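For reference, the chain that follows is the form predicted alone, supplied as C-alpha cells.
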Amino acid sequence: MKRYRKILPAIFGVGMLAAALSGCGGSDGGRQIVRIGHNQATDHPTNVALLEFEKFVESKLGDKYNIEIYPSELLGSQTDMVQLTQTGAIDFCVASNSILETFSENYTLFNLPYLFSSADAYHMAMDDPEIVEPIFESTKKAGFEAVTWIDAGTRNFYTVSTPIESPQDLKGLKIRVQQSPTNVRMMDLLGGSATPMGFGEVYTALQSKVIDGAENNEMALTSNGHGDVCKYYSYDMHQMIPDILIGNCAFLDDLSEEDRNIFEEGFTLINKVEREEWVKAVEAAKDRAANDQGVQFLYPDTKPFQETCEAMHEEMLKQYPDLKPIYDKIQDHNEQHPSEAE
C-alpha cells in the first residue's frame, strides 16, 4: 500500500483543502495522479475493494496513472470528499446515498425505508442496469457521476444503553441519522429525536452522551468502534442503502476509450471484491461485537416499524412521480424476492 498523504481536514476548509491539493501537482513521474477518498478504516470491505481496483488499473495502465487511496476520511468528511469530486480536486469518492439525496431528487429513491424486501431483492435492483442508470447520470450537472455500488449491508438501530424493541423504545431519544432530509423525517415517524453529523464525529458524541444512538451496519460495532460504547443492536432492518463511488466527469470524460473500458472494468471488480468481502466482515464483526465488546444483538417484529414508515413512500411518489417507474421495477424484484420471514 502506498503511504497516504497526510493531509489534515480539521485545520483546511473544503476550499484551502482544494487548493492544497491541487498545489500537490497532477503527476507523478509522468503518471496522472487519480486520487480517490472514503471513510472507512483500512481493513473495511470498501477499502480492500478499492485497493484491488489499484492493483489491477495500475497493471493495465500503470505506466499512465497513479492511483492513490485515502481512507479514514483523510481528505475531510463525505459531504467534503464529493465537493473536492465536483471541483476536480479529487477524482473519485465513496459517498452515502444520503448525502447524493441533497445533490439529485434520484437518489431519494434509494434512502426510502423499507423499500426492499430482502438482500436479495436489493442486490437485484442494483444489478439492474433500468433502475440504477437514470439515478447513476443524475447528477451529471453537478459535476460528477456514480461508476458503481458499493454494498453496505442493512442499517439497524443501536444504542448505549436502551434495547429498541419497538418504536416506542425510540421516543425521546437522540439517535445519529445522515444528513439526509428523508432520514431526518423517518426517525420524526419513529418518535426518535434525528440528529444529522458527519459519521467521524459519532463515536465522540456517544462516549459523550450527546447522544444516546445511532443507525448503521454491524461494521460500525467494530471497525469504527461504537460497540465499545452502544450495547445493544436492534435488527429493525430499517434500510438497505448503498454507498455510491463517484467520479468527476471531467476527468472521466478526458479519459480515451481504451483508458475508459479498464476502469470501467475496476469499477465491476470494486463491486464483486466488496460485496465478498461485506459478508466475511459483517460475520466477523458480529462474533467480535458479542464476544470482545459484549454487545447484545436483538431481533425486534419488524412490521411495527414499517408499518410506521410506509406513509414515506406515498409522501415519496406524490412529491417525485417521475421516479414511480423505477420504484415500481423495485417492487417487481420484491415480488420475485420476498423476505424470508414471509
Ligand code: GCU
The other form holds:
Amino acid sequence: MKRYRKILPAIFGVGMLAAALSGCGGSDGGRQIVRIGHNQATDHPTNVALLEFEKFVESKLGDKYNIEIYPSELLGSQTDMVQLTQTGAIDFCVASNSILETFSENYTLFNLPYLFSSADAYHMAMDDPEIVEPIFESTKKAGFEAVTWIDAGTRNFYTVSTPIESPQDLKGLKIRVQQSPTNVRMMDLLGGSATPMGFGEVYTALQSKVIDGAENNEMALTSNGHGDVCKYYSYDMHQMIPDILIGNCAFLDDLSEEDRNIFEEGFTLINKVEREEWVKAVEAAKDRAANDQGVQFLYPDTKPFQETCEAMHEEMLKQYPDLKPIYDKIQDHNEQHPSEAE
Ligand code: GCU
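Given the form predicted alone above, what does the protein look like in the form predicted together with alpha-D-glucopyranuronic acid (GCU)?
Let's see the whole complex now, leading with the same chain.
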C-alpha cells in the first residue's frame, strides 16, 4: 500500500483530485458513495474501527449508501484530505488535532503540551460534550465539523542515535513535528530544531538523515517502520493529541433524521472499537519494536520537559481568552484523575 501513497494527489493535485472525485458521480447503482480518507495503514486501529463503521452502516442502510475507505494517504496528506472534506469532494477524513489548529484556533487547546494529567483525565475530557462540542463545531463555517474523536495515545521523542534523557539532549537535533504552530513553539522551547512535515515524509527523512528524530506514539515505530531507523524512544509524555473524524457539513445536513441517527451510532462505534483496539495495538507495537527492531525504551524524568513547556498554557490563554472556560473544565478532570505517578 505504501508504494501507492500520494499517487492520486501527485497526479492530480488537490484541486484536480477534488474535481475528479466529484466527477465520479458519487453514486453506485443508486447507492450514494460515502468516501472516508485517512493516513494510517490497513492494520492500524483507525482502519479497523472504520471498517466496523462500514459494516454497521451498510447493515442498516446498505441499499442507500456504499461506504468506501481510503487508507494510507491514498487521497493525500491530512491537510489535503481536510481540504477535500471541506469542499465535499470526499465526505469524511481522519485528521490529527494538530492539523486542525490551522483551520480553527479552538483546536489549539488540545495541542498544548502536558495539558492532561493522565490518560484517564484525557479520556474523560474528550468524552465530555461541554469540552469538545464548542471545539468540534467551530469549523462549521469552513464547511466541516468533527463527528467523533479517536485515541492516538501519548506522543514521545524518538531518535536515530541520541538517547533523550532531558531537554538538553534535544539541543541541535532536527526533530520532525506536525505542521502546527503549537508544535513548532514546543520544539523551540525544548531546544531542538523543529522540522515540520507531513506524516508520509517522515520515514524517508529519517532514513536519509534529513532529520535526527521525530515524536509520536509507539505505533509509528512499527506500523510506519520508524523503529527500523530510530533506536531510542523516550517516554517524556509531552502530548496526548487526539485524532478527529471530520465530516462535510452539507453531507451531514442532507441526511434524513433516521439516517443521521444511524450514522451517529456508527460514529460512537468508531470511537469504541478504536479505543479497544488501541490498547492492544500499543502493547503489540512495544513488543515488536523492542524485540524485532531493537528499539530501546527510556523512561526519563518528565518534570524538566513539562517545566520547559509550562509557559505555553498562559500564552495560549492570553492569545485565545475564549478558550479559558474549556481549559478550566479540563483542569477539573485533571484534579479527579491526577498523574499515575503521583
Ligand atoms: C499519529 C496520528 C496521525 C498523525 C501522525 C503525525 O500517527 O494518529 O493522525 O498524522 O501521528 O505525526 O502526523
